[in-house]
Each structure stands twice: as structure tokens, then as C-alpha cells.
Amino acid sequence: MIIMQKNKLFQGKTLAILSGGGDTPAINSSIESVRNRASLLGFKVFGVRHGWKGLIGEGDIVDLTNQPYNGWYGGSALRSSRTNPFPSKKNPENRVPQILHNLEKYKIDVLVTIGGDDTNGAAKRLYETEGIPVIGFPKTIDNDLRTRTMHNFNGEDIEAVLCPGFPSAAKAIAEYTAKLKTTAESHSRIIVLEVMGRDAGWLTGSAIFGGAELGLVPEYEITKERKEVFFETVKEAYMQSPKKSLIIPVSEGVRWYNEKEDKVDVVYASSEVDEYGHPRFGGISGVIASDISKRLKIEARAQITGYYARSGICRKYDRRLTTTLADKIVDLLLKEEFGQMPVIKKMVPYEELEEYNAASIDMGQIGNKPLPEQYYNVDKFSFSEAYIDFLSKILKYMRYEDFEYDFPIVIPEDLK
């Protein structure tokens, strides 16, 4: 006979979950997975709405305990914001006293923060300065949050990154690129595809799984000299293309040489910054497409993916990734190891996303991780075999079709 444990280990305790920063398709899956496991341990589970903003003023708290929750639905049902608990140039107010007051008022014993370097960095600081028991949960479609995930390629260990949200976004960009191929081929055009990625080109590279060949990333700026080499590379690739078409994915944070101003810089969509000091990028694809048209006399168009990559349902790989990391949170809660973030130790295919491949790292060691040099061919403006192997763990294979038939040319003399 199975005897149900009446008083669970954390009965009478409350765990709260918040999500901050940009949304991803995997946040609801993360919330549901953490909620389910915390509930099994006996926690009452609250949701903090609108990130850190939900812990200031009167607070904005909802009860997630024993409530239905759709983890496949993208985005965050708890909403999000870029609120910074600590003083910043945009907002000099110190909100920490309000946060401490609300944690006490709502009797919150443990806080799980789903976010990137900004959200989890603030949580770590609160843990260190105020002793708040926090556990971070990784989240970003840019995939530039240092998770210390190792990728073995041809016997070499490469420090990679694997964050919830990225797998779904990568699949979306690959599919988007594959769709654009048909219109690029129909008009013999070059399409410059702008992809989210302020400081890193992880997501931009996923376009090669949709048929792209070249690409530009923020890690390597396009100087005056490199710009000329890029044009020659584009011309050669275009001329060698059977259908005289190309799709060139570029990260929104690419540093591009501007002849008029004689400097290398990003393109800003707005000069306004958020509370963490980040400006909003956007429009680099239009600048590059225009320069290609002028320089090479080849028709080029710009296409901005915008929020497409971070929208929509949670894909299967992300779903299993979030549940695996939530399993690791159980271990952290049982050991009361706070100030930690669960991560995957090594790049593995879907079937191997299990708790034994998970670990945890100190939240103070997160930081940002650019695309490794092994993943990008700087001189060829292309992504390497190592990167393809890395992404194949998530997407398995390239997902695009080709119109392979080539028609015979009609020669008038042959008709006589």
C-alpha cells in the first residue's frame, strides 16, 4: 500500500515566480514546470506579474497553486517588464525597500527569477546584499547568457550556450528563411534578413538551416576594409548561385562602416534606453541592402524578422529543456542552494535532455557569452561546420526545399 505523505517537506512555505526582460516562446513552459515541481514539494506557488515591477508599490501577485496552466503557449502569462530594482540613469529611485516589504507582506520565502543577465543579475545582487533566497532560471532567444554548456566537436570541447527560448526562436528563423527563399529566387534578388541579436550572432546563424549561406554577426565589426571584402564575397556567391539569389541574415547589432560619417557603428531604431541602459536597435538590414544595391548593382531588399522569432508556441526541444532545468531546481530547493541557476552541462539531442545532464552555476558568473570563434568563419562571412553541428542537436537537420529542375535554353537557330 502506498502511503501519501501528509505534510510535505515545504508545507507552509511560499515560492514566487517572476519573468523579466524580453519574452520568449518558452517562458510559460518554464513557469509551469517550476510551479509543478515546487507544488510537489509542498510550496504554495505565487506568480509575480510584470517582472520586478510586480514587487514594487502595492505589489501585483497572483496565486498559481492548483491552477490550470498552458505551458505550450508562448510568451509569459505573468507578463514582463524591464524594471530595474536598483537605481539607474533612467530611474534613480532605489526600489529595493519596496521589494523587501512586499516579499514580507506576501510571505514569500523563495523567489525564482526567469530572465537573462539583467533580471538574474538583479536577483543575484539582492541575494548578496539582502539575503533574499533566489534561484535564477535562464531565458533569452539571443542565446548569449553564459550557461557553461560544453559542445564536443571532432574531439574539441567548445564552450557553447543553451538557453530556453533559443531553440524555438532558432526553428522559427530557419522556417522563415526557407519561406523567403522562394521570393528571392523568383526575382533573382538578394534579401538581407535582420535577426534579433544585440551583442551576439547565435540566432542569426540559424538562418543557414533555412537555406542562407552568408551572414553577419555583432562579434566582428564590418570596417571599411572588411566591407569591400564582404561585397566581393556577396558578388561571388550571387554569381555562383544557380538561381541568382541569396539570403543574407544579419544581426540587429552588426557594426557597419558608414562612409558619410567615416565610422563603424550600429543602427538605432530609437535613442531611448531602458532601465538597464540598453538602446533599441533596428534598421541595419535596410542600410546593408541599400549599400549592396549601390555597390554591386544587384537588386537587394531588406526584411526584418522583428518579434517573429520570440512569438508563438513553445517547440518540443524547448519544452523538454525547461522541464529538465526545473528538475534541477528541485535539487537546489532541497539543498537550499540559493543564488544558483540550473544549466545543461553539454549539448545533447532532445532524447538526452535529462536531469543527469544538468548542473547549476553561481548567478554571479552568468554574464554574456558571444559566438565562439570556432562557430564563425570571419574571412568568409559564414558559419562553420562546428556551428552546424551545434545547432543540429536542436534542429536535427536543415529544413528547406529546393526547386531543383533546370529548363533547357531555347536557341532560335535550332527551331529552323
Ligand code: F6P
Second form
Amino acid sequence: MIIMQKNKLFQGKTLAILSGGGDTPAINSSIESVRNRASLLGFKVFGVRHGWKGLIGEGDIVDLTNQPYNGWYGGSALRSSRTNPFPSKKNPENRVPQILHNLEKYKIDVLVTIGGDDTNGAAKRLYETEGIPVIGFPKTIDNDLRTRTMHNFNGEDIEAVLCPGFPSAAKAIAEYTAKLKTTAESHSRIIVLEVMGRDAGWLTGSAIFGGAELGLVPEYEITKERKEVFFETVKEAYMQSPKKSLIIPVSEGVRWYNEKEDKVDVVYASSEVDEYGHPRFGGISGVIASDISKRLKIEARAQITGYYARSGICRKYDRRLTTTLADKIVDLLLKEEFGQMPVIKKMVPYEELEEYNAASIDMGQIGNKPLPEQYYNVDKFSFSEAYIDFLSKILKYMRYEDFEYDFPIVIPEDLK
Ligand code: F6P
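Condition change, the form predicted alone to the form predicted together with the named molecule:
Full complex below, order starting with the chain above.
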């Protein structure tokens, strides 16, 4: 016999979820986990479609309460947008009054915002200036949203970041690199692999787990002088590689010295900016590959991973990470602590992602977090042991097939 539980704690209240910014494979898992826990507490759960855009105009709201949901499916079933509630260069309109109006019209009591620095930054402002009860939920494949997750490496505590979306994207980049290795080897080529990451190189490093070497990140610009040292480093790594091939991951936001213009700059895919003022990057791998070919006379090619990193199913680490963070949201809801975002306190392997390792931080503390200096060897253009230890918590170990061969050279009989 099923006994219906009456008078649940939040009966009659509504919680709405929205996701904004670039999608990741872990958003549906976040939505499902938050929905399930909020439903248990008695909330009716709504989904706001297309990020903040779903709270302007007439509103675009769906009911998630008793609906089937597939949290393993990548992307966001609520869709996404880069709509900014606040006025920006691209859109001077202040949408806050419309948002307040819709929150009231749809009787939304609590808003959970799944996003990176932009979406959660706007949520924080709405909480601070308008008193809207918001709870942030971290999300970005770039992994550059400050979560205050500590990574202990050889006794030193390093402030790392652990954002849902990054683990799945990192796995995708590692797997992609491992595949690419065989074509690079067959042609004795250098492949410059471009990876998403406008401001930070967290994701770029994951190619190392697929057999890549070296790496360039947006945190350290490649000046005229550093470019020369980089070429030398590439040549040495290539010559030392057993099959005369190399995969070099580079972040899309790398700033590279351009001889013609005599300046260090990024490569833009489009001059247009979004409502948060971000331009679109793309194409740096082509520039670097062409410069390597010209300077070192080694065949080099460019490959852009682009949306591959953030497409497809949610991986196990992300699934457990999002459910753990959603467990923490229950705590925040019960204590009615708003303006907070759940985070993981310590970098741990999959099995140790548990609620006791979750905390919440004031959304006032969020912001961009570049790669810690301990994770990158600036002089060697490479990711450090500390970075490899950080990523091994998520990906466990480097996995790529290798076929070691050393066939004897045949010398014609008459030359012997
Ligand atoms: O915000 C995350 C991100 O994946 C960045 O790495 C990338 O620059 C950007 O989104 C691109 O997003 P879109 O092409 O969807 O605007």
C-alpha cells in the first residue's frame, strides 16, 4: 500500500530552473537532479526555457514536475541563450522589470540558475539588487568559474575548480586526441589541436591524457621572444618522439605574436560580441600550424575540436558530480539560504563525490578562475605534474593505444 505523504514542507511553492550560456553534456543531469530533489520536498518544478530569455516578454515556462526526464542526454532540454537581464552594449534594454513581472505572474518562489560566470553573475545581481531568491548551479566546459575546490598535491593546497560539464568535455578531448594520434603518426605530422577556452586553459590540458604533448593556454601570451623559444621546444619534442609526430593542444583564446602587425593577438571567428560582451574566437590552430611549417619545415596541420567537446552524453563523473551538488541544494532550500552556489570542497575521484564533500559559496565570490600557476610550466610550454594529478582524479589515467614497432630496414643484397 502506498501512503501518500501529505503536507510536504514546500507544498504550494514553485521552484524554477533555467540554464544559460554555452551548453555542456551535464546540464540535463543537473536539471533532473535538482528537479527530483525539489519535488521530494514538495515544490512544483518549472523549467524556464532559453535562459533569461524565458523570463522576458510573455515568458516561456514549462512544467517539469511529473515529467519523464533523461539526465544522461547531453545539452539542455530547457535550451539555452546568452540573454543578459541587464543592459549591455549589444542590448541597451533593462529587462529586469520584465523578469520581476514574470516571476510574479508564474508565481515562482525560488530560481535555480545553471550557468557560468555570466548567467550566475546576473543571478547574483538580481539577488542583491532585487532580493530574488536564487541558488546558482555551476556549469561550464571551460572550468573557469571559481568553485574554491582545493586540490592537495604533494602536501600543497592548490585552489582548483570543478565545474559540471568539464569532466565530460575533458574526457571527450582526451579520447579525440587519442584517435588523432594514429593519423599524426602515419604522416609524421604535427597536429595543432584547438580546444575551447576563451580565457583559461583547463580543458586544453586534457589532451595530454590522450597522448598530446606541450600545450598553449590563454593565461600566458606568446610574445615575439617566447615564440622563438616555443619553436625550439616543438622541434626538440618532435625529434625526440619515437614516430616523429606530435599533437599540440592550444586554447582558442591563445594570444600569439603576429609578425605582419607586430602585435600579440587572439584570432577572432567573428567580430560580433554577445550580450555579455564576449567575441567569438576560432582559427588560432591554423595560424600556429602554418607558422610551425614555415619556421621548422615540418609538415603541420590544424584541427579544431570546437563543439565536439561539449556535445553528447553526460559522463559518469559529471552525473555523480551534479547529483552531489543537487543534494547540497536540498540543504540550501531547507535553510532558505539564497544567493549561494553549491560546490565540491576537495578534488576527489568519482567514488568520493559525496555530500559531505560539498559546501556552498556566496555567489558574491564567484568569478573567473584561470589555471593555477602550479598547473603549467611557462618555460616549457607544458602542463605540470600537479595538473596531471588534478585531472587524474576525474579521468583516472591516460588512455591511448600505442603500437610500438621498429621494423628492421632491408638492405639490398648487392649493397651488403
Ligand atoms: O562558454 C563556453 C564556451 O564553450 C567557450 O569555450 C566558447 O568560446 C564559447 O562557449 C562558444 O560558444 P558559442 O559558439 O555557443 O557562442
